[in-house]
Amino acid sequence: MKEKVTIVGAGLVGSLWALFMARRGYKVDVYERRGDMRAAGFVGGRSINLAMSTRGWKALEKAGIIDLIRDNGLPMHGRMMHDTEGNLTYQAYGTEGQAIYSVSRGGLNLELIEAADKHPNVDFHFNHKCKRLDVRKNTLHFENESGEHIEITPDLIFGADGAYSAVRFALQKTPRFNYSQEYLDYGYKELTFSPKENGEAPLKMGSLHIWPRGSFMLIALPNLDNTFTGTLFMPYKGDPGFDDIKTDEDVKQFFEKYFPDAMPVMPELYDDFRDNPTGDLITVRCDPWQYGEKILLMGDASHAIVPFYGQGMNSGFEDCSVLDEMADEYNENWPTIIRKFSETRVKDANAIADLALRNFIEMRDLVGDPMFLLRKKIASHLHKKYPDFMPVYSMVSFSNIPYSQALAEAGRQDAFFEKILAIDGIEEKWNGAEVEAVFEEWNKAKV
């Protein structure tokens, strides 16, 4: 008889993992502190549109629902940079045909809950707040919306309850559990780009739009209804900073100065800025992700990251893929799977956390820098000529190469491009023999 499984959290990772386990024949109960999104509707203004890439698609395919989700994503083949004069510069993400996909976080969560709930082995329990976990007894205590207390003791517990996980909080009280959280001094606010009067999209489709402004930036991702979801990332304190923008007039002056080409297609700007909350940006790291042989953390509960590589959801979905592959490899021996997953996965989660912080600087400061753009141009040229050479962005977004390997390669490539960009007259020699010679020498030194 298979183990009874409880998943705490009906977010993206929890709902997807419920489907994975149900398809393996397990009886799965999912407990969620919020109400059923299908009845309440998704509340906007509190999340960032997600960028689905190769790791996320792989998990959806393994779960058997890729066709259900595919039509809800819009391809973004590159970045479109906007300067203060309204001039545009385009930078492809990968090779021809490669793209990341803009998806609505709320819409995707609804689809995953619906897909899992249709499986006869899955039961959702909404409005159930996890109050306590007794790790020694493997007993969970919940409180429902009526104030009733429920106690359950499943065979396996998966904590997929987000960056402020109640399951992880219980593990933090156990011996030799390492935990850290770090906030950026930045917040984010969701803003809406509305269609033009003729119904056309307000910005060019097929791209992620960025307004890089040094210490802050605005981004916009497309939606199926021809709107774009914008997100302003900015320090709380600074010049400018969220703390100093308090009135509609402050908003007007700020956007006229820094984002003048965006204002005409943001008719809800003042309402959005006033009504949408300013969110925080947190990185969570912990080790181990398990307690004993029956409790395991996954997704943001174990490795919440900032959104600047578009890998938060993708890394959580990859947790599901890796666990599913381990279930095959170890013949569903969960004590072994839980131990192996915790031992091997932490280094990759820490790596993508570092890469995401690194990419924040790139998006905010560098995407408009001529030498940075030249580096990307040279990297693309080398990748086309030498397919074995893969830019770090492609390793992260368009492959399943472990994140820890991509992070190590990032250091190697930084050193390589420092030599390349130091070549006198590199702007004219970027695809010439001198670059090829440096590349061949660097590539031979690869261990």
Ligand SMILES: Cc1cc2nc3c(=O)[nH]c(=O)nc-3n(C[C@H](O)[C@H](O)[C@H](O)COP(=O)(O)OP(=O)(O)OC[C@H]3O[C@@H](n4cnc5c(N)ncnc54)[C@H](O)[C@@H]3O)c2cc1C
Second form
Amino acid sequence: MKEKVTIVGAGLVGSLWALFMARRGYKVDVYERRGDMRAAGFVGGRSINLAMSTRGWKALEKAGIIDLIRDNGLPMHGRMMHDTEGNLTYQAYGTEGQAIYSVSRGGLNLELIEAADKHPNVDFHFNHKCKRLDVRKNTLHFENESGEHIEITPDLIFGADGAYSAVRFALQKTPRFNYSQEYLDYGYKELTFSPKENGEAPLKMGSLHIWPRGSFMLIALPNLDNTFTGTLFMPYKGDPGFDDIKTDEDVKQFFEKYFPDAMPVMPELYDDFRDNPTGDLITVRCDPWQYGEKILLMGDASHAIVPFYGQGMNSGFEDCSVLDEMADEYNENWPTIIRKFSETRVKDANAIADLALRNFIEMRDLVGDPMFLLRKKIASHLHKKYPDFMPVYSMVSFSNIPYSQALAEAGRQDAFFEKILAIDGIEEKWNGAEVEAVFEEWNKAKV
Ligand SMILES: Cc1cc2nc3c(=O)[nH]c(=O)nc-3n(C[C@H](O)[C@H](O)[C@H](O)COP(=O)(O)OP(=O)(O)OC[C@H]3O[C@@H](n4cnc5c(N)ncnc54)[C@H](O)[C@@H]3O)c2cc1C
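Please give the corresponding structure for the form predicted in complex with the named molecule, as opposed to the form predicted alone shown earlier.
Next comes the full complex, and the chain you just saw is listed first.
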């Protein structure tokens, strides 16, 4: 008899993992705090999007639903940087044909729920909030919308209930459970870019747009309906800071000064700024991710990261692929899988958390720096000429190489580029013999 599985959270990771387990023949119950987004008409609401890259696609392919999602993704082949004069600089993310994809968060979650719900082995229980978990008895306590108390004791529990996980909260009270949470002093606000009067997209399609401004930045990702979703990342306190932008006049002055080319295509700016909440940015780390042989955390519940590498969902989806591979390797022996998954994966989650924090500085500041752009140009040249050299961004976004290896390589590549950029007249010599000689020497030292 296969174990009875309960997943807490029908977000991106919980719904996808439900499908994985159902396809293996497990009976899966998913408990979700919110109502059924299909009934609530989530899709008709605002367009909030996410960047999907190789790790995310791999998991969707393994789950057999890549075709459902692929057509709804808009490719972004590079970054389009906007300076304060409205001048544009473009920088490709990878080699020709490589792209990350802008996908609607609501649309994706809905497709995942729909795909899992169609499977006869899956039952969703919406409006069920997990209030408590008794880790010793493996008993979950939920409250439904009528305030009734529901108690269940499944064989396996997967906590996919996000950054403020109730399942993790129960584990935090167990012996030798390590936990840390760290907020950035920054918040974020989502803002809409509307189509032009003639219906055309407000910004050039095919790119992720960035307005890097040193201590803060605005980014925008395309949607299928010719709108773009912008996100302003800025400190709460500071000059400028969210705390000091209170009135429409403050918003006007701030945007006129820093984002003059964006303003004309943001007709809802004042309403958005006033009505949309300012979100917090948190990094959560913990270890172990499991309790005993029956309870496991996954997705943001065990590793919430800041969004600057676009890898939060991708790493959560990779949790599903890795677990599925382990299920094959260990013949569905869940006590072993749960222990091994926690033992091996924490270091990768910590690595992408570090890389994401690092990328924040790159995006808000360095992408406007000529030396940084030169570094990217040299990296791209070397990548083309020496296929075994992979820039860190490509390792993270266009490969399935463990994040911990990508982080180690980031340190090595920093040291290499420091040397290269110090070459006299590097601006002219960037693709010349001297650079290649230093590269070959450095590359030999790898093995
Ligand atoms: C501004 C921003 C931009 C981002 N951009 C990207 C990006 O471009 N690419 C990317 O890969 N990632 C991105 N992310 C990260 C991504 O959103 C998360 O990593 C992803 O949503 C995690 O999925 P999850 O299923 O683990 O958690 P969630 O999506 O948070 O889902 C958790 C679910 O659990 C439910 N739940 C919570 N508590 C309970 C409870 N007590 N009982 C029952 N149910 C409960 C919630 O209602 C929710 O449905 C971004 C995040 C932010 C904040």
